[in-house]
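The data below hold one chain only, encoded as structure tokens and taken in the form predicted together with its partner chain.
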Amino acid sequence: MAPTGIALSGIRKRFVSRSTQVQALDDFSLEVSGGEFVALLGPSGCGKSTVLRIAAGLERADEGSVAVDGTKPQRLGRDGGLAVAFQDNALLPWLSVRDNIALPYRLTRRRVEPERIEALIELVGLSGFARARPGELSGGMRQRVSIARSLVLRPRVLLLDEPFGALDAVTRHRLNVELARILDAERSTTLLVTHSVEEALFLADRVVVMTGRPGRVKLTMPVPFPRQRERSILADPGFLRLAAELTAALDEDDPTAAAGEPA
């Protein structure tokens, strides 16, 4: 049987452009095991959603290895075991709310499950939004819905960035605990991204702190607390303890960054 999760190792990434080159990554490694969750936290511009598109198979790494489940990430994706929730949550303008959840049953040549798409359309608190097009929605819901269509798959491996980038404290929280659950009942392999080190130490197994760029691992910190978290957790002196060590690594490296980050 092959070797289940997400496997990222020594990878480079250098994007070029007329005026600019920017070394995006340089011997970037991550381990994600199969049905863990890792969040990944970082300043600004690190890059964080480039090394989500390279395990996702958008983007080839310059150097290093890619495995998603011991094979292709493109091969995954194509079988619909892999899905991503992206940060500015790419919606098609001209499709219903429902018609957007339910395009990757179209592009993977999959029966739809209509009552699938229901009940996720509630799960993310969009029940009687189904038929609205994405152009009558804010942003948070929009990203509601990306996060929905992420999920309609049941994917083996779910690469989320900052999907809740856009919410109010509240929604954010709810769809937390949410996610927590599905993620559980599914038992998929996770990778978030997230700006919230609250949000991350509630939902992950373990968390990935990057350098600035050229992005690198800075620190990689277990989370002690077993999964099905409770709210009460936010307000534990060892939590408190890692979110402040969290937050005291982020803010060395890019003070300007960490500064904008209420969490």
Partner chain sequence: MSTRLGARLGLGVLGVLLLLALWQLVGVTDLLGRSIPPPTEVAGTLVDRADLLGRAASATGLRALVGGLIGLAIGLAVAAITAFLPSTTSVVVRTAVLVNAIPIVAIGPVLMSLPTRPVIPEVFAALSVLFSTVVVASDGFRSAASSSRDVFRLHGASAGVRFLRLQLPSAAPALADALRLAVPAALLGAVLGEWFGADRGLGVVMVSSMRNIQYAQLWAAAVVCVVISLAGYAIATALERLASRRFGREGVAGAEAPRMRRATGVLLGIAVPVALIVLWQLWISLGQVPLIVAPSPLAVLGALAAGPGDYLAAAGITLAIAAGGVAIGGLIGLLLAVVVSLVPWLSAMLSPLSLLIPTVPIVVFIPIVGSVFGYGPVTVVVSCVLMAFFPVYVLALSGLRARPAGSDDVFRLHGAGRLTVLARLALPASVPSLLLALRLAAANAILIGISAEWLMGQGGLGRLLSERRVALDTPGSWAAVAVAVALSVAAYAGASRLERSAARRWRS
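The term rigid core refers to the maximal set of C-alpha atoms that superpose within 1.5 Å between the two forms. Model, not experiment: these values are computed from the prediction. Positions refer to the first chain, counted from 1. First, how it differs from the form predicted alone.
After superposition on the rigid core, the Cα atom of Leu192 is displaced by less than 2 Å between the two forms. A displacement of less than 2 angstroms separates the C-alpha positions of Gln74 between the two forms, with the rigid core held in common.
Which structure goes with the form predicted alone, now that we have seen the form predicted together with its partner chain?
No partners, no molecules, just the chain.
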């Protein structure tokens, strides 16, 4: 049997400062199968990004087990099998689009594959901008560079933390369509953290809703629509019904009760 793409079991995480203790996650468990796309929704402060950071090996759980593609996430990350894209694209401003995308090769001391870089530049719709610096690009274009960089080493697991959260609604919808096309081509196991119900339903095979803090799994909803979704699905009655169900599940938790802890 192929290893589970992502397996988090019994995760507990507490943040401690001089004046307070915050239980961010309590007995949180989630499995994402190989090749599956799962979107994680929840009220602000419920621990969504903490889940993703633990899955990435950037944060350590106080209790519970973490395995990504059958191994420790830190090991998979060092081997280039795991990649993360954040809302802050973190591009190096002095490097071109081409050189920013090539950066993971240098960090892992691998031979740069120019043909892979050029193919990704075309895939994310940035042909003609390979020599541009980040300051010469729009916000949406910078996020496309970030996505291309996260894919350049052909990761088996891709973790996305609100990659389009800072963009306007029109640009965000357009990039959702493009992201769906890109990930259909790459077929990485993907976990997306988002605040957008529409984005979750449009992109994912399955949507997981978290409770308010401390975060646990509250609801799991399979998405019945096949991949290669078109923008027109946003007006489909079935899509709207599922969106209403997810919104109602989110509204049951008071988001103001979770203020002060990382999302």
